[in-house]
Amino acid sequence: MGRPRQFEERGAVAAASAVFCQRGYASTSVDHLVDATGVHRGSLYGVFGSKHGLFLRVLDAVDAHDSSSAERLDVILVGLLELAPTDPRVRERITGLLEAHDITAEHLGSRLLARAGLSDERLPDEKEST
(Lines of atoms letter the chains of each structure in order from A and count residues from 1; the text may use other names and numbers.)
(Lines give C-alpha, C1' and ligand atoms only; values in the text may rest on other atoms or scores of the structure.)
Protein backbone atom coordinates (compact mmCIF):
# COMPACT_ATOMS: atom_id res chain seq x y z
CA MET A 1 0.00 0.00 0.00
CA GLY A 2 1.40 3.40 -1.04
CA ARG A 3 1.63 6.45 1.12
CA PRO A 4 -1.47 8.63 1.21
CA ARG A 5 -1.35 11.68 -1.05
CA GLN A 6 -0.16 14.78 0.80
CA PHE A 7 -1.93 17.34 -1.39
CA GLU A 8 -5.34 18.07 -2.78
CA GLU A 9 -5.15 17.21 -6.47
CA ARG A 10 -7.89 19.58 -7.63
CA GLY A 11 -6.16 22.56 -6.03
CA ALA A 12 -2.83 21.60 -7.56
CA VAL A 13 -4.39 21.33 -11.02
CA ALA A 14 -6.06 24.73 -10.59
CA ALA A 15 -2.76 26.31 -9.54
CA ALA A 16 -0.98 24.69 -12.48
CA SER A 17 -3.68 25.96 -14.82
CA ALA A 18 -3.06 29.52 -13.67
CA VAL A 19 0.69 29.14 -14.26
CA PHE A 20 0.23 27.67 -17.74
CA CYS A 21 -2.18 30.48 -18.64
CA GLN A 22 0.17 33.16 -17.36
CA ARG A 23 3.48 31.84 -18.70
CA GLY A 24 2.47 29.52 -21.53
CA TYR A 25 3.41 25.85 -21.71
CA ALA A 26 7.00 26.10 -22.93
CA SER A 27 7.92 28.88 -20.50
CA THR A 28 6.52 27.01 -17.52
CA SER A 29 9.19 25.00 -15.74
CA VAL A 30 8.59 22.24 -13.24
CA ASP A 31 10.04 24.62 -10.64
CA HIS A 32 7.27 27.12 -11.49
CA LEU A 33 4.71 24.35 -11.00
CA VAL A 34 6.26 23.26 -7.71
CA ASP A 35 6.22 26.85 -6.45
CA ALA A 36 2.62 27.48 -7.57
CA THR A 37 1.14 24.22 -6.33
CA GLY A 38 3.21 23.82 -3.19
CA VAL A 39 3.60 20.17 -4.15
CA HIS A 40 7.01 18.52 -4.07
CA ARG A 41 8.56 17.68 -7.41
CA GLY A 42 8.50 13.95 -6.69
CA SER A 43 4.80 14.05 -5.84
CA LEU A 44 4.01 15.97 -9.02
CA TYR A 45 5.82 13.40 -11.10
CA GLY A 46 4.29 10.57 -9.07
CA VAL A 47 0.73 11.74 -9.68
CA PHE A 48 0.90 13.39 -13.11
CA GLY A 49 3.93 11.70 -14.66
CA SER A 50 5.32 14.83 -16.28
CA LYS A 51 4.66 18.48 -17.05
CA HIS A 52 2.81 17.25 -20.12
CA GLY A 53 0.71 14.89 -18.01
CA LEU A 54 -0.20 17.75 -15.71
CA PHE A 55 -1.19 19.90 -18.70
CA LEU A 56 -3.48 17.09 -19.90
CA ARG A 57 -5.10 17.06 -16.44
CA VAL A 58 -5.55 20.82 -16.69
CA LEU A 59 -7.37 20.30 -20.00
CA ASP A 60 -9.63 17.74 -18.31
CA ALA A 61 -10.27 20.12 -15.43
CA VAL A 62 -11.39 23.01 -17.61
CA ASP A 63 -13.98 20.69 -19.12
CA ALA A 64 -15.77 20.80 -15.76
CA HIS A 65 -18.76 23.05 -15.52
CA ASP A 66 -17.30 25.06 -12.66
CA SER A 67 -14.52 26.46 -14.85
CA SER A 68 -15.05 29.98 -16.10
CA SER A 69 -15.29 30.58 -19.83
CA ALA A 70 -12.22 32.80 -19.74
CA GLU A 71 -10.15 30.20 -17.90
CA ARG A 72 -11.25 27.47 -20.30
CA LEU A 73 -10.43 29.62 -23.33
CA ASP A 74 -7.03 30.59 -21.91
CA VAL A 75 -6.02 26.96 -21.39
CA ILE A 76 -7.28 26.03 -24.84
CA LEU A 77 -5.31 28.88 -26.40
CA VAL A 78 -2.11 27.71 -24.70
CA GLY A 79 -2.71 24.20 -25.99
CA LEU A 80 -3.62 25.33 -29.48
CA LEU A 81 -0.67 27.66 -29.87
CA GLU A 82 2.03 25.53 -28.31
CA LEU A 83 1.11 21.84 -28.38
CA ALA A 84 -1.78 20.91 -30.66
CA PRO A 85 0.13 21.31 -33.94
CA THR A 86 2.46 18.44 -33.01
CA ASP A 87 0.65 16.62 -30.19
CA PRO A 88 -2.35 14.50 -31.21
CA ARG A 89 -3.42 13.88 -27.59
CA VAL A 90 -3.68 17.60 -26.88
CA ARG A 91 -5.35 18.24 -30.25
CA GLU A 92 -7.93 15.51 -29.54
CA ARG A 93 -8.77 16.86 -26.10
CA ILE A 94 -9.06 20.40 -27.38
CA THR A 95 -11.32 19.22 -30.19
CA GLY A 96 -13.56 17.66 -27.53
CA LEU A 97 -13.58 20.86 -25.49
CA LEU A 98 -14.47 22.96 -28.53
CA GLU A 99 -17.39 20.68 -29.38
CA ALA A 100 -18.64 20.19 -25.81
CA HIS A 101 -18.68 23.90 -25.01
CA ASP A 102 -19.66 25.26 -28.44
CA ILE A 103 -16.46 27.26 -28.62
CA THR A 104 -16.02 28.99 -31.95
CA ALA A 105 -13.11 30.61 -33.72
CA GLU A 106 -14.73 33.94 -32.83
CA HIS A 107 -14.62 33.07 -29.12
CA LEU A 108 -10.95 32.09 -29.36
CA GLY A 109 -10.00 35.14 -31.40
CA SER A 110 -11.82 37.51 -29.07
CA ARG A 111 -10.17 35.98 -26.03
CA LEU A 112 -6.75 36.10 -27.67
CA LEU A 113 -7.16 39.80 -28.43
CA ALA A 114 -8.47 40.49 -24.94
CA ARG A 115 -5.48 38.73 -23.38
CA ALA A 116 -3.23 40.95 -25.45
CA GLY A 117 -5.13 44.03 -24.28
CA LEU A 118 -6.36 44.76 -27.78
CA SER A 119 -10.11 44.45 -27.32
CA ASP A 120 -13.03 44.31 -24.94
CA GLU A 121 -12.53 41.72 -22.17
CA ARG A 122 -16.02 40.36 -22.60
CA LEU A 123 -16.59 37.23 -24.62
CA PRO A 124 -18.88 37.43 -27.70
CA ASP A 125 -21.75 35.74 -25.83
CA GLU A 126 -21.43 38.24 -23.01
CA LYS A 127 -21.50 41.18 -25.45
CA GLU A 128 -24.68 39.89 -27.08
CA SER A 129 -26.52 39.75 -23.75
CA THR A 130 -25.98 43.45 -22.99
Second form
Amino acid sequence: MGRPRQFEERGAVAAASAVFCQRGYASTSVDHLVDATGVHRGSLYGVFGSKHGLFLRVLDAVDAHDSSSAERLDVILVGLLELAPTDPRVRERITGLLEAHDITAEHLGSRLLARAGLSDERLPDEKEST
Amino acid sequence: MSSNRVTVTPEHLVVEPVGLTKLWSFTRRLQFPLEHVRGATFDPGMRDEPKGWRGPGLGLPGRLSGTFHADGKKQFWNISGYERAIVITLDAAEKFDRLVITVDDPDQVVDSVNSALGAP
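Moving from the form predicted on its own to the form predicted together with its partner chain:
Now the full complex is given, and it begins with the chain already shown.
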Protein backbone atom coordinates (compact mmCIF):
# COMPACT_ATOMS: atom_id res chain seq x y z
CA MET A 1 0.00 0.00 0.00
CA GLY A 2 2.37 2.68 -1.16
CA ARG A 3 5.00 1.58 1.34
CA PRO A 4 8.47 1.12 -0.13
CA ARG A 5 8.50 -2.56 0.80
CA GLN A 6 11.62 -3.18 -1.25
CA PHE A 7 13.67 -1.08 1.16
CA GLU A 8 12.00 -2.45 4.22
CA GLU A 9 12.72 -5.97 3.05
CA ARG A 10 16.34 -5.27 2.34
CA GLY A 11 16.86 -3.75 5.78
CA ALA A 12 15.01 -6.62 7.43
CA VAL A 13 17.11 -9.20 5.60
CA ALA A 14 20.32 -7.41 6.61
CA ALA A 15 19.24 -7.27 10.26
CA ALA A 16 18.24 -10.94 10.16
CA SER A 17 21.59 -11.84 8.64
CA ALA A 18 23.40 -10.26 11.60
CA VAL A 19 21.24 -12.20 14.07
CA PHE A 20 21.76 -15.54 12.29
CA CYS A 21 25.54 -14.94 12.22
CA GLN A 22 25.62 -14.09 15.89
CA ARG A 23 23.27 -16.74 17.28
CA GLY A 24 23.25 -19.46 14.65
CA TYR A 25 20.13 -20.68 12.88
CA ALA A 26 18.46 -22.94 15.45
CA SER A 27 19.05 -20.58 18.37
CA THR A 28 17.49 -17.65 16.54
CA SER A 29 13.84 -17.45 17.54
CA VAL A 30 11.14 -15.57 15.73
CA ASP A 31 11.13 -13.21 18.73
CA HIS A 32 14.81 -12.40 18.06
CA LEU A 33 13.99 -11.72 14.41
CA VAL A 34 11.01 -9.52 15.28
CA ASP A 35 13.20 -7.50 17.68
CA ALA A 36 16.12 -7.17 15.28
CA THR A 37 14.17 -6.31 12.15
CA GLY A 38 11.48 -4.17 13.75
CA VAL A 39 9.00 -5.97 11.51
CA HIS A 40 5.77 -7.35 13.01
CA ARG A 41 5.55 -11.10 13.32
CA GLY A 42 2.55 -11.22 11.00
CA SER A 43 4.44 -9.31 8.30
CA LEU A 44 7.53 -11.51 8.70
CA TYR A 45 5.38 -14.56 8.03
CA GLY A 46 3.52 -12.77 5.25
CA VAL A 47 6.64 -11.64 3.39
CA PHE A 48 9.11 -14.46 4.06
CA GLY A 49 6.77 -17.39 4.83
CA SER A 50 8.96 -18.83 7.58
CA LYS A 51 12.26 -18.46 9.44
CA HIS A 52 13.63 -20.82 6.83
CA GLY A 53 12.34 -18.59 4.03
CA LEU A 54 14.04 -15.61 5.65
CA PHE A 55 17.31 -17.54 5.91
CA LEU A 56 17.12 -18.36 2.19
CA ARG A 57 16.72 -14.63 1.53
CA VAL A 58 19.78 -13.95 3.68
CA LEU A 59 21.74 -16.44 1.55
CA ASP A 60 20.57 -14.60 -1.58
CA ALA A 61 21.52 -11.24 -0.05
CA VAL A 62 25.13 -12.21 0.74
CA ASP A 63 25.51 -13.14 -2.92
CA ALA A 64 25.44 -9.41 -3.69
CA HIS A 65 28.88 -7.93 -4.21
CA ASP A 66 28.37 -5.15 -1.69
CA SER A 67 28.09 -7.58 1.20
CA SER A 68 31.31 -8.10 3.14
CA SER A 69 33.21 -11.32 2.63
CA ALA A 70 33.32 -11.97 6.39
CA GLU A 71 29.54 -11.77 6.60
CA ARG A 72 29.15 -13.94 3.52
CA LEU A 73 31.45 -16.58 5.02
CA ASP A 74 29.67 -16.45 8.38
CA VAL A 75 26.26 -16.98 6.78
CA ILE A 76 27.65 -19.85 4.70
CA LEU A 77 29.21 -21.43 7.80
CA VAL A 78 25.91 -21.27 9.69
CA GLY A 79 24.10 -22.79 6.72
CA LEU A 80 26.69 -25.52 6.23
CA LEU A 81 26.74 -26.54 9.86
CA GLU A 82 23.04 -26.39 10.69
CA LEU A 83 20.98 -26.82 7.54
CA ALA A 84 22.88 -28.11 4.54
CA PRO A 85 23.17 -31.76 5.68
CA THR A 86 19.41 -32.25 5.42
CA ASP A 87 18.17 -29.30 3.43
CA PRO A 88 18.42 -29.42 -0.38
CA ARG A 89 17.56 -25.75 -0.97
CA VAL A 90 20.23 -24.47 1.42
CA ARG A 91 22.78 -26.92 -0.01
CA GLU A 92 22.02 -25.75 -3.53
CA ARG A 93 22.33 -22.05 -2.69
CA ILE A 94 25.57 -22.57 -0.80
CA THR A 95 27.00 -24.52 -3.73
CA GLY A 96 26.18 -21.51 -5.92
CA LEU A 97 27.77 -19.07 -3.47
CA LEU A 98 30.98 -21.12 -3.20
CA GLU A 99 31.32 -21.18 -6.97
CA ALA A 100 30.34 -17.56 -7.61
CA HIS A 101 32.77 -16.16 -5.04
CA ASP A 102 35.58 -18.70 -5.42
CA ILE A 103 35.28 -19.70 -1.79
CA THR A 104 37.53 -22.61 -0.84
CA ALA A 105 37.65 -24.91 2.17
CA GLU A 106 40.66 -22.89 3.30
CA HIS A 107 38.68 -19.64 3.30
CA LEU A 108 35.95 -21.27 5.35
CA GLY A 109 38.44 -22.82 7.77
CA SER A 110 40.35 -19.57 8.25
CA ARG A 111 37.15 -17.66 8.88
CA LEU A 112 36.03 -20.24 11.40
CA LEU A 113 39.30 -19.88 13.31
CA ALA A 114 39.26 -16.09 13.03
CA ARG A 115 35.73 -15.96 14.45
CA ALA A 116 36.94 -17.92 17.43
CA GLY A 117 39.87 -15.53 17.86
CA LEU A 118 42.38 -18.25 16.99
CA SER A 119 43.99 -16.62 13.98
CA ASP A 120 44.13 -13.27 12.26
CA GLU A 121 41.21 -12.10 10.19
CA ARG A 122 42.91 -12.00 6.81
CA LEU A 123 41.96 -14.51 4.15
CA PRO A 124 44.63 -16.80 2.73
CA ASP A 125 44.91 -15.07 -0.65
CA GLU A 126 45.20 -11.69 1.04
CA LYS A 127 48.14 -13.03 3.05
CA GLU A 128 49.86 -14.21 -0.10
CA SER A 129 49.65 -10.77 -1.64
CA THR A 130 51.18 -8.99 1.37
CA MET B 1 -0.09 -35.22 24.22
CA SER B 2 0.13 -33.36 21.00
CA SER B 3 -3.01 -31.90 19.55
CA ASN B 4 -2.05 -32.41 15.92
CA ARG B 5 -0.53 -35.12 13.78
CA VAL B 6 1.38 -33.75 10.79
CA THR B 7 2.27 -35.99 7.87
CA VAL B 8 4.30 -35.03 4.83
CA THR B 9 3.78 -37.15 1.71
CA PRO B 10 5.58 -36.60 -1.62
CA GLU B 11 2.67 -34.41 -2.72
CA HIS B 12 0.75 -33.27 0.33
CA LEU B 13 0.91 -31.87 3.81
CA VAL B 14 -1.71 -33.43 6.06
CA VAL B 15 -2.72 -32.04 9.46
CA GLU B 16 -5.01 -34.09 11.67
CA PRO B 17 -6.25 -32.72 14.97
CA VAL B 18 -6.04 -35.49 17.57
CA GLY B 19 -8.58 -36.49 20.23
CA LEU B 20 -11.08 -33.99 21.53
CA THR B 21 -9.56 -31.05 19.69
CA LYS B 22 -11.00 -32.71 16.59
CA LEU B 23 -14.42 -31.78 17.91
CA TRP B 24 -13.59 -28.33 19.20
CA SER B 25 -11.81 -27.26 16.08
CA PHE B 26 -14.63 -28.69 13.92
CA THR B 27 -11.88 -30.22 11.83
CA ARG B 28 -10.96 -33.86 11.23
CA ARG B 29 -8.30 -33.47 8.62
CA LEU B 30 -6.68 -30.70 6.59
CA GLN B 31 -4.79 -31.51 3.43
CA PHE B 32 -2.75 -29.13 1.29
CA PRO B 33 -0.76 -29.69 -1.90
CA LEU B 34 2.92 -29.08 -1.09
CA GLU B 35 3.11 -26.37 -3.77
CA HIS B 36 0.68 -24.30 -1.67
CA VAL B 37 2.85 -24.59 1.45
CA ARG B 38 5.32 -21.74 1.97
CA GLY B 39 7.15 -22.95 5.07
CA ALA B 40 7.08 -24.05 8.68
CA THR B 41 8.57 -22.37 11.76
CA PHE B 42 8.87 -23.38 15.41
CA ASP B 43 7.44 -20.37 17.24
CA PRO B 44 6.43 -20.48 20.93
CA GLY B 45 6.22 -16.66 20.75
CA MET B 46 2.81 -17.01 19.05
CA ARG B 47 1.46 -17.01 22.59
CA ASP B 48 1.61 -13.23 22.60
CA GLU B 49 0.23 -12.61 19.13
CA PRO B 50 -3.22 -11.11 18.65
CA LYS B 51 -5.50 -13.93 17.54
CA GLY B 52 -8.23 -11.95 15.80
CA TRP B 53 -11.85 -12.95 16.15
CA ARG B 54 -12.90 -16.54 16.45
CA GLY B 55 -15.52 -18.49 14.60
CA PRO B 56 -16.17 -21.30 14.88
CA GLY B 57 -14.10 -22.82 17.68
CA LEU B 58 -13.07 -22.88 21.32
CA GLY B 59 -10.74 -20.73 23.39
CA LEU B 60 -9.38 -21.33 26.89
CA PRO B 61 -6.08 -20.17 28.38
CA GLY B 62 -3.29 -22.10 26.62
CA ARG B 63 -5.80 -23.99 24.54
CA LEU B 64 -7.20 -22.68 21.33
CA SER B 65 -9.03 -24.49 18.57
CA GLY B 66 -10.72 -23.30 15.44
CA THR B 67 -10.73 -20.72 12.73
CA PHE B 68 -9.61 -17.19 13.52
CA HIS B 69 -9.88 -14.12 11.35
CA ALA B 70 -7.24 -11.40 11.27
CA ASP B 71 -5.88 -9.08 8.56
CA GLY B 72 -8.71 -10.11 6.27
CA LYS B 73 -7.47 -13.70 6.22
CA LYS B 74 -8.33 -16.90 8.04
CA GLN B 75 -5.97 -18.74 10.31
CA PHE B 76 -6.45 -22.24 11.66
CA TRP B 77 -5.33 -22.54 15.29
CA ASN B 78 -5.21 -25.77 17.26
CA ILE B 79 -3.04 -25.16 20.27
CA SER B 80 -2.62 -27.02 23.52
CA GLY B 81 0.43 -25.32 24.98
CA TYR B 82 2.62 -22.86 23.07
CA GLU B 83 5.97 -24.39 24.01
CA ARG B 84 5.61 -26.82 21.09
CA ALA B 85 3.75 -24.49 18.71
CA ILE B 86 4.60 -24.28 15.03
CA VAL B 87 3.40 -21.91 12.30
CA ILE B 88 2.81 -23.21 8.79
CA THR B 89 2.24 -20.56 6.12
CA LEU B 90 0.17 -21.24 3.00
CA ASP B 91 -0.12 -19.31 -0.23
CA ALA B 92 -3.12 -17.38 -1.52
CA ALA B 93 -4.63 -20.45 -3.22
CA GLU B 94 -5.69 -21.76 0.23
CA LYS B 95 -8.50 -20.39 2.38
CA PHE B 96 -6.17 -20.29 5.42
CA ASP B 97 -3.02 -18.20 5.16
CA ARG B 98 -1.57 -19.71 8.33
CA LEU B 99 -1.89 -22.75 10.59
CA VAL B 100 -0.81 -22.39 14.20
CA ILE B 101 -0.70 -25.82 15.82
CA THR B 102 0.90 -27.76 18.66
CA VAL B 103 2.87 -30.87 17.67
CA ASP B 104 4.88 -33.50 19.61
CA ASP B 105 8.24 -32.76 18.04
CA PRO B 106 8.37 -29.25 16.58
CA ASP B 107 11.95 -29.44 15.23
CA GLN B 108 11.31 -32.71 13.46
CA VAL B 109 8.03 -31.53 11.91
CA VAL B 110 9.45 -28.17 10.83
CA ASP B 111 12.51 -29.79 9.23
CA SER B 112 10.47 -32.42 7.44
CA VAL B 113 8.10 -29.80 6.01
CA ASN B 114 10.85 -27.41 4.91
CA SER B 115 13.01 -30.17 3.44
CA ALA B 116 10.05 -31.63 1.55
CA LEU B 117 9.40 -28.22 -0.04
CA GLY B 118 12.93 -28.14 -1.41
CA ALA B 119 12.92 -31.70 -2.72
CA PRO B 120 13.35 -31.86 -6.49
